[in-house]
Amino acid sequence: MRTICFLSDFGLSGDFVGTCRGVIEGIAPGATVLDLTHHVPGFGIPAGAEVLEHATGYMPRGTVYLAVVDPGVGTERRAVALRTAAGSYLVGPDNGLLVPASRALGGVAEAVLLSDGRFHVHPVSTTFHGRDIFAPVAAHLAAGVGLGEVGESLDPGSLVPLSLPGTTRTGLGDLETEIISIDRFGNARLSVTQEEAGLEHGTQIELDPGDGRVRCSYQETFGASGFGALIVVPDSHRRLSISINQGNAARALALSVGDRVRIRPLDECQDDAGA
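Just the structure of that chain by itself now, the form predicted alone.
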């Protein structure tokens, strides 16, 4: 029995997650279901894709990834399942959500359109394919059903692509990056990785989130700064985060997902950097 890793934007206040888990239990009793998160921002395909991609490095070999962030449910968007070169499966909507994780798992070796109703819950709702299509297919795959049995073959090259927000470096040495998510503590996670930034711990930097510049420092950890200090730190995904030690940076700086942020190391600034 394969492990199922379950990610969604359903939240936990309703019955969405519970009914999906009930469907899984009915098909693959005893299967281990790991709830990665159900607090992906609503309709946040890039945010969900980034979390799913990161998780692949920590899940058991052969895991079935059930991922549902599906603003196009009930439309012409396709329902798919993928087998990766690493031997894992990915099940979810064909909206780009699965693509970064598939790359992290060695690429797509086989893809199918989930067209065989024998593996769905009926009647199939037009608004809840997580329960009626994706969860049952994931459970069948976990229980040993072959990918070719659950639908018709699909060209992997036809999958909807997704490019996560990137980072550019200006001629002045500034980093142009984007806020990709904000966690429950108000840390604003940026698209730039620790390696791309190339900053030394303790470097003084200037942030420009679009409405003025603020100065802070790049630190290895929250506790390296004083209480209430504005800092930039590497998070658990090795991406930079704008944070306040024991505070809420997103609220203090009025930050939102999608905001562009410029980072300037002050030791590389020209004389008029503070102007």
Second form
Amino acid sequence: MRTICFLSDFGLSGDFVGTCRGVIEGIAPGATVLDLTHHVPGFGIPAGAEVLEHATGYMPRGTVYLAVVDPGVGTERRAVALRTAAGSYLVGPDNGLLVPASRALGGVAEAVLLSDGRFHVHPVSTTFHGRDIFAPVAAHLAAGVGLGEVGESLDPGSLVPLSLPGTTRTGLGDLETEIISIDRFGNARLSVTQEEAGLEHGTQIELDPGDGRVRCSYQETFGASGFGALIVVPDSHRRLSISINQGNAARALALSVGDRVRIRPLDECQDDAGA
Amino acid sequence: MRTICFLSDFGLSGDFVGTCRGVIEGIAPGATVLDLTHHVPGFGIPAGAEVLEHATGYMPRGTVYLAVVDPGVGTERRAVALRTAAGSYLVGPDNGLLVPASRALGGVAEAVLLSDGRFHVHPVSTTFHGRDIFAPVAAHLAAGVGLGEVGESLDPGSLVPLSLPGTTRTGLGDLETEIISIDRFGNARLSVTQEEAGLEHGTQIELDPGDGRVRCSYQETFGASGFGALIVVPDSHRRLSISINQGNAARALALSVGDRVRIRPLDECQDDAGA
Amino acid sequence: MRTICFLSDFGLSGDFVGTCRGVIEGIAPGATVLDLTHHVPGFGIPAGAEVLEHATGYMPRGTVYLAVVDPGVGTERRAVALRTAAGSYLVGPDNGLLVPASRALGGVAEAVLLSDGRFHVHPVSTTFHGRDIFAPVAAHLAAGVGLGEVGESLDPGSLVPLSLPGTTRTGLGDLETEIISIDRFGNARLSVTQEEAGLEHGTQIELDPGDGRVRCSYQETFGASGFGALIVVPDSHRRLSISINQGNAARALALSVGDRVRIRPLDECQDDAGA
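Pass me the form predicted together with a further copy of the same chain as well; I've looked at the form predicted alone already.
So here's everything in the complex, that chain up top.
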């Protein structure tokens, strides 16, 4: 039995997640289901895609990823399942959500449209394909059904694309990156990874979020900075984050998701930096 | 080992659910426990009963339902376990919470009072029977103990009754229904099911929540209506819901739980409607 | 395979808990992981320690406790694992969090520093030892690795101490206790246990939270008091709590965590009180 890793934007205040779990347990009794998170910001396809991509580094080989952030439910968007080169499965809507994770898992080896109703829960509702299509298909795949059985073959090249915002190197050590999410503490997560940035702990940097420059330092831990200090720190996904120690950076600097941010190191001691 | 489906109003901010899980694991090691929801609105017996009833359609056969919405804990209300005609068990307080689910599972075949202390955790507290009585009894049932062992027999006819609010057909196509819950987005869930209403996608309807009539349309998906539009849509439980697309219907129309709502279709194209 | 009991202050809005679960599943496939709570108030070492200590009474024998409330992550604080006289394991930061639970489990029989990188996830981040050190070590212990293998031996006497606030008996029946936490309903939890207090249901008491005396009664259930009544009740951990029935006691009496509270029974009918 394969492990199922379940991500959604359902929240935990209702019975959406629990009902999907019941459907899975009926089809794949005893399968381990890991709740990655059910609090992807509502309709946040890029945010969900980034979390799913990151999780691939920590889940067991052969995991079935069940991912439902699905603003297009009930419209013409396709329901799909993918097998990756690394032998994992991804099940969810064809809206880009699965794409970065599929790349991290070696690329799509096989794709199908979830067209075979034998693997769905009936009657299929118009508003909750998580319960009626995605969860049961993921459970059948976890229980050993082959990808080719759950629907008709699809050209992987026809999948809706999604690219997470990239990082541009604009000069010696300078780079331009993008804010991909802001958490409830006001930390602004950037697309640039710790490895791409190659900054050394304690480096002084100049930050330009579009409307003026501020000075701060790059710190590898919160504890290394003073109370109220503006800093850039690596987060748990190894991406950089603009933060204020025990404060709210997004509010202080009026930052928004999608803002482009330029980062320029002010001194040149970068010889042994990097991950 | 039977699967346990666990519903409560404990929330997840404390250790109530986790402690019950520890008790279960000690008695029925490795049993699958599905958290249906732990956010039933505080003391909401009808709301919890409706969620539990709906879940019976999605849980494996033979599931043990552990349900704790228990404002009467520490008073004279009885603690009970039921075996249904469909071979499932229900464990919880005798306050009506289990009744609609037991009907959906074929009716009560056998009922007992949880009077045998050998199946409880001691000392039994006065405020947390979830941990001390209901969870351990559910775990023993999941592990194979018979219903007759956990307490003395009870007349099923003596159980505290509960009926979910019904729907009255008041004329050709007209109906009167009741608001059973309002979610955090302001969607007002009605007792009438999609099947009972028999409306066709796009039907214009007149809605009277008691203090005046408003016009809107019945839509099978949110996506089919414009931003800010008042609509009636089926929800994930196949009940109708009064909603505003990306707005708050309960606030806009001053709706409350328990309000009676009249629905009248304005045109007659209902020939192939229904589930 | 041992059961893992997981407590943290990660919350459930992000993917922290889910990522740790993935790491555990990869190392100890199929291990049961019980989420005790992930809402320990931020950086609340004493609050987390109290919850963990209480849980030891309800978890299976031989459980591996994985506890992460870790404001010192990335600093010099040590990462440790303990084996208790009762045969359980505790894994987490050496900041006092594990101490009351280890005592409840018979005391520390063996302690190690988590110095062996073979049992960590690489690269080890500076900000998330839950995922990279504590979760994988707990999983290896659950899967059968011996404590001596995961790091070098440590003198248990060198562990950072923590004592939960105690209760002082200041006269015949009088006692002085401390507020250890306040929940979202405004209930103020006291360090004194139901057994230590030895009060009888219905006893009239005088409460002095430092700035004046108020009268109330000790009740064994909420239901026994009227709407809006100030009462002292035992909570699910068998500690006393200052509460207002359907009101907010902390706000009404301006109570804060750490406040000392004196309790004096006004009548003397305590002959058969106690747990």
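This structure is a prediction, so every number in the text was calculated from the model and none was measured. Rigid core (definition): largest C-alpha set, two forms, superposition within 1.5 Å. Residue numbers count along the first chain shown, from 1.
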Given that two rigid parts of the chain turn against each other between these two forms, choose the hinge position from Gly30, Gly144, Pro161, Ser236. Pro161
